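Below, in structure tokens: the form predicted alone, a single chain.
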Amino acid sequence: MTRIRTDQKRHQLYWVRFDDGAERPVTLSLSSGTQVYGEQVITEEGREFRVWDPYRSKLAASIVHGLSVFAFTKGVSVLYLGASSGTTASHVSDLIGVDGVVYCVEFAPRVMRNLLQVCTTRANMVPILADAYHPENYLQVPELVDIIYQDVAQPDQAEILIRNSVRFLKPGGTAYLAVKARSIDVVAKPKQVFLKEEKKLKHAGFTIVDRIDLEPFSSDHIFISAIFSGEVC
């Protein structure tokens, strides 16, 4: 395994390389001595670099295929809708540091206590129990984001992120979404799904940047990064 190398266009970012020639993008961790998902630590000049796998992240696997939009600076505002247990979500809180902030939704009350156990190491998570289709019951948001994320395996996966936007992201803010073809239609071809999902967002405002295929890592899935107008067509 050679040193962690800093990304020179994602400041936040690390990376490592692996003896069969692998290479992984690795987080600074906000939370030394902690593990949430089981993920390798790396320790070097007394740091702690948590290994992003791409297996259990799609936003780990748009970034090892290239992902051009990268708006985890820190001191940013993100919505994340889906939390689940919090795996990708950490990582993204070791991404925007302790000036930053990840409200992270979540609907299912048994993954919530996984996700609760996670935020009580990271003050700049603020776990979210609701559903992400109403955005108006989010209580503990008091302000417009910078970015939103969403890994929401429902049929509305679209509307879902255009309604949140529109409440809650700023106008020229970013939005990830990760679609999963078979969660909106099990019989229509993946492709055709992922474009009319595409066209659901052009409507609503926002220009498409990444349009990213997940395989190997995650099958039947694109990762869209795009920037919000904030004026609904």
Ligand SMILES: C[S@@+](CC[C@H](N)C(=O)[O-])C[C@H]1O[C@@H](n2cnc3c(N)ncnc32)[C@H](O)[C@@H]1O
The other form holds:
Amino acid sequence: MTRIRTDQKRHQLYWVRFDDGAERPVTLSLSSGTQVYGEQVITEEGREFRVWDPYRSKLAASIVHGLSVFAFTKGVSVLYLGASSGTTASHVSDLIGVDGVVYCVEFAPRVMRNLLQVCTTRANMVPILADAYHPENYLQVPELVDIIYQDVAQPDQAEILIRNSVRFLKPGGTAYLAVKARSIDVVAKPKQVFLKEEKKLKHAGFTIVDRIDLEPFSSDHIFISAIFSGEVC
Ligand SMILES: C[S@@+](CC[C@H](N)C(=O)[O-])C[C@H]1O[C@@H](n2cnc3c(N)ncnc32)[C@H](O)[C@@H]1O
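Requested next: the structure of the form predicted in complex with this ligand (the form predicted alone having been shown above).
Following is the full complex, with the preceding chain placed first.
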């Protein structure tokens, strides 16, 4: 019996149904025979699918919660800020395929070593050791990108996204931002922190199109999807 089904709305995404009836997103592996973070691999009809853990990836968590704007189609270019050791970035690499590219920015040398390992098995992942606060230093990004994905857990998250978007995001491009309330303000109520961050994005020419609470997978996080006008107010 087949356990894998395609997602009708989100191209390149699949779902697996487990024996207990639970469903989880999976991606068709671009690098058969390799795992990135000990994820479960399911082989069906000769194809290898990697189970995408919503407790390990905020993008997977947002998908499980019904992310409506899904721009990760075949061949798109992605600037990924805060790639860490490549957990989520590797699933993005699966989704966009060999014709796409994901530029992975990470500033911590220790995790960069793991990321480099992942990039050696995936030709569409480009590692960049840099501070995302200074996009002017990314010499490896030669183009405007379709998507900026950001998960840096820093107090100046909105500012970092705006700086990168002004420089690298196409007008009409999509930004995804995982906002961690406690990284921005430990005392304020998460809802107030989220509203403040959204206000900054709106001022910078973004239209917020989706806002997802990531409980129970990540506490005090929301996941924002926004479209960039290209015109900063
Ligand atoms: C929450 S983790 C990212 C997890 C990753 N997105 C995933 O799902 O696989 C945040 C990462 O952002 C990195 N980071 C934080 N501030 C950064 C900055 N200014 N520039 C580049 N990387 C940064 C951290 O070193 C850390 O690896």
